[in-house]
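One chain comes next, on its own, written as structure tokens: the form predicted alone.
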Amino acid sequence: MRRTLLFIPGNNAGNIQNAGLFGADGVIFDLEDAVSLTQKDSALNLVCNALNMLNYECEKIVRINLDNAKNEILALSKTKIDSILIPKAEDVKEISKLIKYAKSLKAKIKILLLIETALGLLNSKELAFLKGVSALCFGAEDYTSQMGATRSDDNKEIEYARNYLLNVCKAANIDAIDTPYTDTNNEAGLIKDTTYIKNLGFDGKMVISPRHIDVIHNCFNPSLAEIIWANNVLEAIKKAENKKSGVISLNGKMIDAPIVNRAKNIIRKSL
């Protein structure tokens, strides 16, 4: 489950130490944008030591630097890391080589790709199907900057990119993770945005503020009405099977395989 993936600056020892206490489904230790050029090496050492010495009860992800990827992957492969987030993923051959290299060092490591350029979005339909990729994450700020788009409250400028990336992820059967909500003090806006992308089908959202975690979890957790509906659907299926009836309905509406799958997903997410 990746409802929330919280960014933690890789050069902040205090935040790294407390990263597992915020309740996110995963933490992303950031060695890229959050760390200046002069602190890259010390941040890598800090994150590696934390991964080996501290126990985090969530997925442990590290965003690496693309221009120093092999060196950082080699260092991280010797730690208790779960996943690597590769930024600015767009060149299929380059990313494929990095994935193979990471897998050769640590077979169970999972790969998440950050799609944040126009070319990355265009090539996401190939990137998503690379063996070992478990999620595509959408980075809207870099994407809209390159596109020359102006960010707005209704997010019209990223609607196409969101839907395209989501369709690719569903086709590849991997997680689709949405861009962070950057207005850290606008809870109503966060709820509106998260509810919107949840209803589209996204599996989760990257997070830049720990205060957003519970809000996003509440949006992704099934409501009581949804859970009651899902239990009623599964009960109707059970009764029909006992009666060996081929026609199944609930409150006058036919129940078919997609309805059953939706009900099962709701129950799974409620547990």
Given for the second form:
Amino acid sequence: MRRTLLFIPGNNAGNIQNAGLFGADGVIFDLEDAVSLTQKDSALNLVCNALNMLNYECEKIVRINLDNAKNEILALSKTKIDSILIPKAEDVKEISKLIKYAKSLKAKIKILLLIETALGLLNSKELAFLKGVSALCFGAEDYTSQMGATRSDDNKEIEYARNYLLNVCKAANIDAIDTPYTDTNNEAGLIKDTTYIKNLGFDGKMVISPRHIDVIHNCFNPSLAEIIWANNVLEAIKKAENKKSGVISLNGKMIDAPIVNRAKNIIRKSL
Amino acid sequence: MNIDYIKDYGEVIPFNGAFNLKPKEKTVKKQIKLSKQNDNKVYTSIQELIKKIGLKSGDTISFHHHLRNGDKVTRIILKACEELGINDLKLAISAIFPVHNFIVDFAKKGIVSQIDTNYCVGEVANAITRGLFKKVAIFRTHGGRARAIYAGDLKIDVAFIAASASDEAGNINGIMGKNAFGSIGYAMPDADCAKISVAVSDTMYPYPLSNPSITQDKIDYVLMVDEIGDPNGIKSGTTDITKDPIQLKIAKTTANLIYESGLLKDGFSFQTGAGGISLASAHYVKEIMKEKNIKGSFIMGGITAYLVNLYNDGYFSNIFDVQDFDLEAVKSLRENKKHYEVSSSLYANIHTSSPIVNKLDCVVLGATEVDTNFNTNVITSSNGYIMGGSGGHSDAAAGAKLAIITTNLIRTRKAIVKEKINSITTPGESINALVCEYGVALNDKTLAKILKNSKLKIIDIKDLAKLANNICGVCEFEKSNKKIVAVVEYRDGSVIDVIRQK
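Switch from the form predicted alone to the form predicted in complex with the partner chain and print that structure.
Now the full complex is given, and it begins with the chain already shown.
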């Protein structure tokens, strides 16, 4: 489950120490944009030591630097890391090589790709199908900057990118993770944005403030009405199977495979 | 504690449990005086008044701390004493703030030789720790100070009581006048028992003053000065909910713990402090009360605008107020019918029929260090330097059904929960639970049973200490053998610990 992936600056020992305490489904230790050039080495050391020493009860992800990817992957492969987030993923061949290299060092490591450029989005339909990729994440800030778009409250400027990336992820059967909500003091805006992307079909959202985690979880968690509906669907299916009935209906509406899958998904998310 | 006697303190009664020391039969009576129709109580010359009352070297003079970091009265009086050549004074001041840093110079000059207080921060705290005072300091609790005064353990020769409003007969309060500071509850035992009580005010009202907090029969003289202090200095902590995610997490866990304990129901009573985790805990408690439609009975502690809003919004029906931490609280004490001013004795004196702390359901408290037996330090830092005091910590912990310590497990690379602590202020036996960012440690078997099936993350306090040690490294601990600079007196008058020189 990746409802929330919390960014933690890789050069801040206090934040790294507390990263696992906020209940996020995953933490992304950032070695890239959050860390200045002069602190890259020390941040890598800090993150490697923390991964080996501290017990995080969530997915442990590190965002690496594309221009020093191999060195960082080598160092991280010796830690208790779960996943690597490769930023600015564009070139299918380059990413493919990096994935193979990472897998050769640590077979079970998962790969998340950050799609944050126009070319990255264009190539995402191939990137999503690379073996080992388990999620595509959308980075709206870099993307809109390159597009020359102005960020707005209604997010129309990223609607196409969101929908395209989502379609690719569903086709590849991997997780689709949305861009972070950057206004840390606007809870109503966060709820609106999260509800919107959840209804589109996204699996989760990257997060830049720990205070956003519970809010996002509440949006993603199925409502009581949804859980009751899903249980009724599964109960109806069970009864129909026992009766060996081919046609299944609930409250006069036919239940088919997509409805059953939706009900199963709701129950899975409610657990 | 293997100490029988401490010079300039006296015989030591070692702490032996929160409720095990039975009080000796003793009461102090106010000195008998003859008052005549034409007595003039009002003075404008400090020196003239001091000469009149016969204050002399070696005496004990007392002050309250309601003006907190805005107090000017202590300086006015001590300066006059210096000019009159009075020295070797014992300063019984209920709390000391950075505004009182000048006392260090008075100690160096020999004018002040001993401090008797409930809380101390700033240069005076450093000076006590470094052993700069001639005599050992005494740290009491708020309730313990009231107890000591009524029991005659703390004998006050002259109580100088700052009052924002007075009349010519000595009826006084802290809610009127240009420098209103709110409740005057910590001065009430002083007014009751001091040999001489002097009200120090800057605003005179026609007789009779409406709503006197201390009445004319307990005030011997009224000293009029230009300014008793700056009421903006009473502000303590913050009025905004913290944005620190760790503090928010601790506060949310604390509120959930209170709810899961079963105490958060109609009639709930609650004490919490100002600032950081305390205020955020109050916020989350309010959210639960709102959701479950719970109406509380009373709130207590240092009163802030946030607590006043809880009263105004109907979450609690009463406020008991010993001191105010902002001007909104002062306004409320003046205007709200069920916002009651109470004395420190009524608040927390263990040797009375029933202090209010005994009616508390829950109190949320802080700590500078906690050991694996839940013994809590709120007087010294991890380095052994004085940086606070019990205030009402030990009193409320002992009285409340549920006393919760809230703290980060690690602060500035140092473990807060550990095997040994520098100084014990509040005994672990009166603490029910500790909440930190990693979960909840319990010191209460009944509570543990109640919480068995809750969603709270329960952790053994020894495991918390281990976790902190793993992250920070084991904190070196060395008990100093240097001279005793302060006695830590528990609320019943026994000595729970001593602080040694650094």
